[in-house]
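The data below hold one chain only, encoded as structure tokens and taken in the form predicted on its own.
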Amino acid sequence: MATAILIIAGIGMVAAVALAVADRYLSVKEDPRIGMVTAELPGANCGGCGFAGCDGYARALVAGTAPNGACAAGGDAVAKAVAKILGVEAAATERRVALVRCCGTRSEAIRVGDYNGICDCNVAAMTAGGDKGCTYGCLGYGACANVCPKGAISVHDGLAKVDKRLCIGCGKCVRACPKHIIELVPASATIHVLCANPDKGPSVRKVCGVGCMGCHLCEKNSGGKEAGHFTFQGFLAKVNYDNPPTDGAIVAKCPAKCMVEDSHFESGH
């Protein structure tokens, strides 16, 4: 019995000294700016910045894979706190939110069937593409709300909403939208257009009281085709958000009603 003691004894000392020796001579030493990194983050592991989690990114900023100023979650105050971290300059970062370009409600927009299935958007869209009227439109199952992790998304009469003040930018909801009408736009814009419908009025108005008609009067009404405020893909207006309109009295003269202020946008109206 003693033997067998002092030879598993003899066992464990050797071992305990062979994983010293590995760990003074073969580990490999993080660099403690990772940790100091990944502190200042958010914590959000949204993925938004192209990286599985916080600590993904926090790596390939020091080891300068990738760009600072790419958390949305954190915003400019995260990205001077790591660049100070890192002794590079701070990246001017600019607020992006979540839009859902759309406002067809169920009351407003045509549905052409009856769904059933699961309340899911992608799966209804796979249905004969879904139960609404409006091939573009929001279909309000909620694929995008149930992404979202700071729960910013609901769906109020078959449409979903963005509440500006809890939107941290990560894209997943855009990423997880099967009708690609959701995109991440300057939190600083204060008027949006909500319709993806690019077809002719007359077409538009066929399924939705307040799509697009591609009338022109919001480029008229802002300055003009020079002013730049607005684009237009076929027949629908978009705000050009690299030089968006101010004049929130051109929202009132939308005769579509499908302008919107930011008010709007963000309270969820």
The other form holds:
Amino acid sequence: MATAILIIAGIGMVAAVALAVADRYLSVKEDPRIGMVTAELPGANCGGCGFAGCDGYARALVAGTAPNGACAAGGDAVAKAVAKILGVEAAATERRVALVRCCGTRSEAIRVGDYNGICDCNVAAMTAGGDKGCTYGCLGYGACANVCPKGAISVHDGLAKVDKRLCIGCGKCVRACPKHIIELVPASATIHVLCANPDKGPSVRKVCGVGCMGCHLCEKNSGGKEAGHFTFQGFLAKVNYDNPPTDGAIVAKCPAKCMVEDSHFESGH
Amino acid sequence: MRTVKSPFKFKGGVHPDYNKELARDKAIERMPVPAELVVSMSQHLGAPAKCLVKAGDFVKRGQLIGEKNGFISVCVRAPADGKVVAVEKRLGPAGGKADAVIFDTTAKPEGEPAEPNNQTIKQSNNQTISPILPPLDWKAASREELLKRVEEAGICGMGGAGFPTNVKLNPPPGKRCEYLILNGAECEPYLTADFRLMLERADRIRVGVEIMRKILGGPAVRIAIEENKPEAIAAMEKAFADIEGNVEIVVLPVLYPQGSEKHQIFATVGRVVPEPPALPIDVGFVVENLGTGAAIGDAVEKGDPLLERVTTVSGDAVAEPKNVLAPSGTKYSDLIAFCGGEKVPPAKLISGGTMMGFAVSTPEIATTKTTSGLLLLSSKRVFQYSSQACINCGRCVRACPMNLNAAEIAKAVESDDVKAAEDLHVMTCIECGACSFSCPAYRPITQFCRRAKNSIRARMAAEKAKAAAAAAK
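Okay, that is the form predicted on its own; can I get the form predicted in complex with the partner chain now?
Once more the chain from above appears, this time first in line as the rest of the complex follows.
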């Protein structure tokens, strides 16, 4: 009995000394600011900043290799808090949210084939470019919804939509979309053109009832070219998000019906 | 020259309904040049050609309209005289969009007498228009001259993948070609284009083989033909009867995918090509489609670049199945019209064969140098399925000719675990479709494999770009 107690106590002694020595000589000093910055970040680990999770971004911030304000999910508040800890300027950031630039639902945009393969846009796009007549539009097989860390994207009637309230602007859906029609836009912008087809009017009309024909009416109604609310790419109008239009009246005047005022769920579009 | 039966049988494979009787007795028929041609700049594997013409230009048949753009690339020549109407992105058979030159072949430059459909008459009378490239005597020409001619003629593999032929015929230093295999298996259902070529143009194929043999430094030649084509075997035996050197016709058992490069290498000589990135040349093989052989023969002896090819138009929804010699860039709708139109409304339009071809959504897509077939299938032949859960029966594993565990790969990809699929060697998959074909639960297993391969390739490309950027720093 006594031997057993002695042996156990001896092992305990040796281990305690080893641990004490290791703590003294082998300890890794970590910048305490890393922990503080990590605590400020949202913890969504969405990867939108380009680093592997919030911890990775915090380390890069403290090391000075990443710019402050890259955290789309945290936005301004986080940038300010981080700036306070690190003693740097907080660049003014605006909250950005994802926008799917297509409004061709199954009833509006024709489908040219029956696709019954794997339910994933990237696979569907590999099969004859997808089953949608418009080769630019949303296929509606939910590649974006599958990667969204916040469940902000849902597919209704063959069309993906983003819930603005849930979107943290990480940009994962932007990279997942095989048609490259998802864009990060300022959350404050309310008027959007939901079309990505730059073809001429007649060929757009052949495949979709709500495609932009590039008629420039939106530009005319919002104060002309000088006002600079819209840019044109081929026969496609794009909202200039550096100078977005604010007058909702132009939406109703769009003959193609591809313009919306606040395209996101909350307004019930 | 002798004919032997293949002693090697690869593992796996399937037996689809071949349905070759629809078009096998139809002699190759030359189609009049259609009024509109859509000539893609991306008819081959590798970088698309650089377009040299613009809207409004008049071009002559054979004129260079797309320049080779990189090492793995092929030039494009105008398949007919005509006026360039537009240069724009058009949907290709595989789904991607590529630059295409749209020709109006009826337009004439001002000042020239207006002869309606001049080209059609000339060609249907089989009068040769003056040669586009100077004819070469292949016996006298040097290896470099011949290789250059293959490149100038815009020849790529005509079996389907469209690999640039001049690159394939020019193995990198240190690698020697021991065997040249001429692929005449044509294991895809419905297709009879290569079969008709062997019957009607065996002499052209022979010239092509001799030229390729010269370029490759005299390898042994194996001509692989499936045993369900006895007439073709006889025709080839006749054409190659007095050829010198080590040439054999290897008769292969009927089994899909017998026409796959790797399986042909195994079936003829018994050698196995290692996993990618190893290529057939690493084990001493060059495999060429026999259509490519005939194209090389024409390009050298007659000076005709690759401007047209034989395409089988078949299926139960087309009025008159035919083997059509059509200019590359003919729209499917024109091909169908030439074959008497639709008998019944097709439920599915497939570019290529039923196993590896691409379902297309519109007949406005045009043929390329690699379009071996166009199939119109009625709703009777098209099965609408909905896929179910894997029942672990193992039929796909038995069917896979590449010894892959297809069921596990599909399950891994289904749960987004591409890494697991990579560990299961999904990159060796040849996408032959034997797994999907044999699956009783109608699971799109081949599609899962393609998805995994695509994301692995995308990741590899990203890593490569990253490494290059780091090296540049």
